[in-house]
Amino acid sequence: MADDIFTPDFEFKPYWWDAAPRPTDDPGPMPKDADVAIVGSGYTGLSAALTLAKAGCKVVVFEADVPGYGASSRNGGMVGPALSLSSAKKLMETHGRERGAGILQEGLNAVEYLVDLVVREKIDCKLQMAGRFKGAARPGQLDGMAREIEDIQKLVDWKAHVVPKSQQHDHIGSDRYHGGMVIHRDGGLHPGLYHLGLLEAVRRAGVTVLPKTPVTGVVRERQRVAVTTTRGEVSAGHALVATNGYTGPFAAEFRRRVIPIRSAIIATEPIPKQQMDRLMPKRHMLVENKHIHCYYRPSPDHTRIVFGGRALHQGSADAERENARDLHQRMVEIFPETVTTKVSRYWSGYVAFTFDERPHLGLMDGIHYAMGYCGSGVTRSTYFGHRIAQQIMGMPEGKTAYDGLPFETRPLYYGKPWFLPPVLAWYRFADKVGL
């Protein structure tokens, strides 16, 4: 395929750095000591930082790179609590019916966290509760919705419901699907404006964050945790990993227990209003009811399509332009009328899951850790991130239905998912044929 489907001013880069670059601080003097330090300056760690500076902790945060330059700024910014990924029947077999309604209320529990929290910190991240809307792959797929959605109210008060295809086009202006279910209380933000407005919140906290300052080891020695870094050291009475999809070596232990998977993600050039009401004409977050599935939406100003799914290649610009151009291809499928409408911005980066398909928080060897999100992050972390920071400081209130699940690993994996081109193949595989 021609470069003819990029804009004279294609960039390499994400579309929300637009509006939102990153911060390009100089790395401020080291302190020799805090209560607790956070590796990692993503939503988990802002989020944290805030939670505890404002109890009146003395907090630094460690950055490798320039704040948020991971998946804080580079994700589709959709917003929800993540009911819909988890089969409420599988959890109340796993985990009992008590606890498995615990999970998925704390999915619930994080999106309002979210939205108080914007609210509270006037964080104008342009947050739209507009809803989503997923798409059923498959005419069978359906009933299985519906008994999905039924099965989850009987557990939580979620607010969701089937879309049959002849009500289709009032959700989304394509006939690629076989109807879907509209998640009420779903919505969608701006992530880079999103992630400068907690910076700027923990700042005014009085949070110390150290750009350009990559932590080469973590620590517990007897009642305090010695942070290694490029520029020096710092002990501190609690260390908090939350680096996600970017755990690097320093923190072997965690490292094995996430799946660094990579997503891609392209913006169109701004796309005429009345093509917009046709395609998106809630302005929902969509997504695909499949196992390797696209997510998409409307930009927040709605004059563009964003448009996300896995990487297929990597390695040089050839590649990520073949990534850009496998999106383009994906998005005519869903939206024919498409097929002119040019690509001004790709961009990629890691998501963590993890091998249980489950977020995870808690302790090991005396270093406090959040992450493995599973595509689902903005809301999880934010949440996440705060609970954590709880739990830090010995508050009752942290406690969540995950506390305790057993963060698991397996045989030969130290952190490359050397599984994963098999695995990926499978899932195509099973999607092609539908099973």
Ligand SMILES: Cc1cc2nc3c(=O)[nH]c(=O)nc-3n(C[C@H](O)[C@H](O)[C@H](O)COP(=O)(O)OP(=O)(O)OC[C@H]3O[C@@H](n4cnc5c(N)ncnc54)[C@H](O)[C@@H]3O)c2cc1C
The other form holds:
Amino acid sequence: MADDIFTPDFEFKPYWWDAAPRPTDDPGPMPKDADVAIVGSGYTGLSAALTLAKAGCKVVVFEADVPGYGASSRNGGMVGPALSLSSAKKLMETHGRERGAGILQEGLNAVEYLVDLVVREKIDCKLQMAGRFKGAARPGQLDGMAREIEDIQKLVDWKAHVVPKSQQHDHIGSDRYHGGMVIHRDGGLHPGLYHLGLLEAVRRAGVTVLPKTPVTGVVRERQRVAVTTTRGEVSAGHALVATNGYTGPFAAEFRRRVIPIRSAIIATEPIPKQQMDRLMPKRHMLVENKHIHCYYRPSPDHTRIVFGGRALHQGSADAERENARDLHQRMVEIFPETVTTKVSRYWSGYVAFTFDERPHLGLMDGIHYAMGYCGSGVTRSTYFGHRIAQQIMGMPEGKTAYDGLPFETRPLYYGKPWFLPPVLAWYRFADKVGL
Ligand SMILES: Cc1cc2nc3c(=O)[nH]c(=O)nc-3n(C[C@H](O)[C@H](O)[C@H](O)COP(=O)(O)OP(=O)(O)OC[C@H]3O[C@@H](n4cnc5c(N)ncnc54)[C@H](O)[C@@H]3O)c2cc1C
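I would like to compare: after the form predicted on its own, may I see the structure of the form predicted together with this ligand?
Every chain and every other molecule in the complex is listed next, the one we just looked at coming first.
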């Protein structure tokens, strides 16, 4: 496909940064001490900072780049509980029914926490709970979806229904799928505005956010934690590592436990309202029921298609253009009438997977952490940030169904996922044959 898929004003930049440019303020002076030092200014770090500061703690947030530089200003903005029945079932086998149901319930709690937070802090992030359509990639999947809904509903109060292929066009203007399911209490927000709203809220609460201040070490020394940065050292009562897919060598033990995977997104030029009404009639969030899937949605103002998936190429501007072309091609496969629709923005970022495909929070070697949202972290990072903050303060409310689950690594894994190519090849094969 030729370069004419790109608009004249095409940029390699998150579309979200148009309405929510990244703040470029000077870092300001370094404090000498803090009750809690947080590494990472994404949703996890800021949500934790907000809960801590509102309880009276002196909090400093360190950010290596500009605030929200990581996934929190680059994501698709899809909000939801990310319930996984297979994960809950595995837990039930080893830890009992209560733990499995508890994990599902945490997903639902997370959605309500985010929705309340947006209202409470008056964050204008265009949150719209319009539901999510998950398209069946193969004919046989619809029965499995119906069973999954039934099984989850036996455990928690969750609303979803199956959509037969004959009614698919009520939800998506595409013949690509074999029906699907609609998850009711899911939705979307503007990730950049959500991040800026959180940043304003933490600053209002008295938190010091220090951009351009990479942390180089976090070491527990008896009663205090020594946090070293490129601009000096801070002594803190507690430290929280909230770096998710951007966890670097400064936190080697955490880096060994998360698998960074790059995801990329394109935003199209504006499309006519009638076309949007045809393609995304309910303004749902849209995903595919596959191992390697695309996720897509209308922009919050319903004028553009925002379309994401795995970033296959990297290393040069040409490779990134190739990713943009791949995503455009996949969009056209789903919506053939978008073949002439041009791409105005392309960007990518890192998500963090874990070896058990579950997020984790807790305390390791005297350092708190919350990370590993496996690509579904808008809602869960906000919630985990809040809960880990409560745990740091020793509050019983901070307890979660995730507590105490082993945060695993694998021999010979130090943070560079050398095993990804064969794993992805296996998933591609599994998608092809329907495993
Ligand atoms: C392209 C893409 C699409 C996505 N789409 C969705 C979606 O639609 N829905 C959904 O639920 N989730 C989605 N996600 C996942 C979601 O965005 C993340 O799970 C979530 O933002 C994680 O937030 P976080 O605060 O934990 O980490 P991040 O937002 O990644 O923040 C980590 C921060 O730590 C900083 N940092 C790293 N090292 C240091 C250091 N040494 N010193 C100081 N700072 C440091 C980084 O610069 C970064 O800003 C997507 C992610 C990507 C990349």
